[in-house]
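For reference, the chain that follows is the form predicted alone, supplied as structure tokens.
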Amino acid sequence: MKPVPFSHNIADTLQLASKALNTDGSKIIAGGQSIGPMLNLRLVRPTTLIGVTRLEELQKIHIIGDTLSIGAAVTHARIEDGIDGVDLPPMMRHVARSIAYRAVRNKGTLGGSLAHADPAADWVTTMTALDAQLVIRDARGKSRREPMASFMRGAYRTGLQQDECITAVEMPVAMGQALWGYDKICRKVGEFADAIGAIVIHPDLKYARVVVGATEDAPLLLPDMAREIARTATAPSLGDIDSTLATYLPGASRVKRQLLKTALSRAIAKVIPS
């Protein structure tokens, strides 16, 4: 299939891009790795696409005080390569290099993936585990911040309003020293995940977070399990993980639960070896 007719405008400034979103049927396009196929399938039918990848302020990776800021148009490949002279959390570089294929990583962007909110995407789970906050700007130039943990409302649903776009992703610089584990189960290399498990622990910050992704909904936080792991420094048994998942995901099939249990137990084992 071919997409419905639309205009493609390249924004010269972030302000112009934000204002253009006020027009009905307008959407942001960055790398286009997600929206491209959806256009061809006519799952989305915008009247105007606003390109933002040339905007310099969306390309920056820098540290301000104790906060790491990553521009929304930074590609997966730049995170994978770590070529900006800024120390990124090792977890991010690990995750980036397992996203699809290099050709996709060369074009796909961090902000685009988060705004698209595919439950099986890597960044929605990773940024939830790393306690990231999204910097969001509206058409009036007003910025706000929203935690990734609450940003995704469900599959392909977020807290973004019509005239808002993500401009950057922030997290504590200290996350670069956190203990972490991440595991993804796919049918084959390059495909979207069937299950994701993630754990991040930073003893000095008294921070512990356990997340499962690819649940067909927003990433699922398991706070009780995180607290217990932080308190005991002991990995939960497979039976405990399974019963926890059964509680939080009562509608999940046995196959899905098994995949999630496996991914999460592997992620935890990277932080707490048996």
Given for the second form:
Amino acid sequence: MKPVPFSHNIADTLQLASKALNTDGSKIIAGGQSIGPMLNLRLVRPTTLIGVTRLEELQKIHIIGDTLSIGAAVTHARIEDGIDGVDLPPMMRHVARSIAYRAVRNKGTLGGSLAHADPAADWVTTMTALDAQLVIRDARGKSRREPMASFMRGAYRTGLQQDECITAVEMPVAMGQALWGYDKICRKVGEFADAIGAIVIHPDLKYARVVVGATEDAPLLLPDMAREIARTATAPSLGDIDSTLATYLPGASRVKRQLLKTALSRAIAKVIPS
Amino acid sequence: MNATVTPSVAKQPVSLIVNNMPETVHVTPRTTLAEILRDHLDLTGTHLGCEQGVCGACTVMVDGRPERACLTFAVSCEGAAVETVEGFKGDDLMDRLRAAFHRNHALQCGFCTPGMLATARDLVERLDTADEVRIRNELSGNLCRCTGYVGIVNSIMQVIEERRACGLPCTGTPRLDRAPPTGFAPFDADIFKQPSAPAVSSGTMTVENGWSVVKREVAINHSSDTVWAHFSDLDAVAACLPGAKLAQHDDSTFEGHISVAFGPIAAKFEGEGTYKTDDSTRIGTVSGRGKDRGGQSAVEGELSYTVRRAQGNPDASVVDVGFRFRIQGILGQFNRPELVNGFVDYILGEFVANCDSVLSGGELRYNKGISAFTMIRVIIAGKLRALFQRS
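Having seen the form predicted alone, I'd like the form predicted in complex with the partner chain now, please.
First the chain shown before, then all remaining chains and molecules of the complex.
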């Protein structure tokens, strides 16, 4: 299939990009690895695409004070390779390596994936687990920050307004030293995930977060389980995980719950020895 | 008057370097790199399979890295250096790979081969050692339907060894070593509560013989008499359904359309159907079918609702909603039932909020179609969650 006709502008500045977004039917395209298939299938029929990956400010990875900032247009492959002289959290490099395929990772971007907000995507769950903040800029050049844990509102629904664009993703540098576990279950390597489990523990920061992804919705935090794991330093039993999931996801099928339970228990096992 | 094509959608020049030759093609922005190569430069070695990034047949080198030519649009190719299977002249690694593919009988029909070679070259360059599991994982993005992976994997492993024997370094970063879990000392964690937790789903979503079946139970803060009076009036129901517009109807049939937007996906289904209501049982059924012209998809479905009094509260009622539908065509290809589930919850939430508002003598909250903006508004207000709390 071929996409519908559209015009395609490569933005020179972020401000111009955001302004162009105010037109009806316009859409930002970053790496285009999620929107591309949707365009080709004509599921998405925009009048204008605005390319943002060439904007230099969206390409930077740097540390300011105790905050690690990663430009929204940084590709998965760059994170996987970790070549920028900046220490990225090992969890991010691990996750990047398992996103789709290398040819897709060479173009797909971190910010694009978060803005697209596919529940089965790796970054939405990972960034929730790592307590990332999104830096978002509007057409007037005003910046605001929103925590990833509340940014995604549901499948393909986010806190982004029409004229807004994610410019960077920030997290505490200390997250690089956190204990972490991540497991995803796919039918085939590189496919959309059927279940994702993630855990990040940082005793010095008093930080503990347990997340399951690839549900029908935004990544789901399990705060009580996180508190309990931190308090006891032992892994919950499979039965405990199952009943917690049943409480939070009453509509989920048994198959889904089994997959999520398996992914989460495997993730936890990477942090806590059995 | 005929619609005019705006200049920006018209053809424009794109300059790129293909197999070391500068080329300029005049193409529309929607043209993909694969089409530029095949249709404009006659480099038909780049194959097109799925055109959605899954099969890998179109994989070519762009600025030295493998990319999907089917997901790369014209404008973003400006200034790019592209290497296709017809190129790689004098490329030592590619020469070795070609020889190895030949030696190992690493191709049968040959359809996947151009993409396989691009991926293989990247692997040979990037991987330090010939680790078979890793190579097979990395090849998952290039589908071969002739079960030819054995020869391909062997070729890649052999060329990696040849590269090492020549003393050429790999360009990739080494694998991250992962220490076994060590555990940690117990501590009291500061726990973050999700501000807008996902709505608790109050129903099920199943797939039966190709039909998606959604069952929901929703509470409405009005007496069952009032709710039934509202629900048996088709005009009133349609007015509360986001994006719906009735063109005409009589006592049992209707025509109209419904516009939906789901993230970046938008569709407008035009169609007709029948409806009937039964005052004695307070059961209503609506069935219909519609077509989305722009997206060439079709939907058919059946909606049933039963209005009953809420237990212990005469001023409240419960509506059992059953929705059975089937999507065919392009939208159907994207059929991920779980996502539909969340979407149906959202539409129902809006619908119920509208009904509540109208029954209270208020105005429709929104009925121009569904936009991300309203979704955000509703969810920020926490209404969705309140609506779906189990009664």
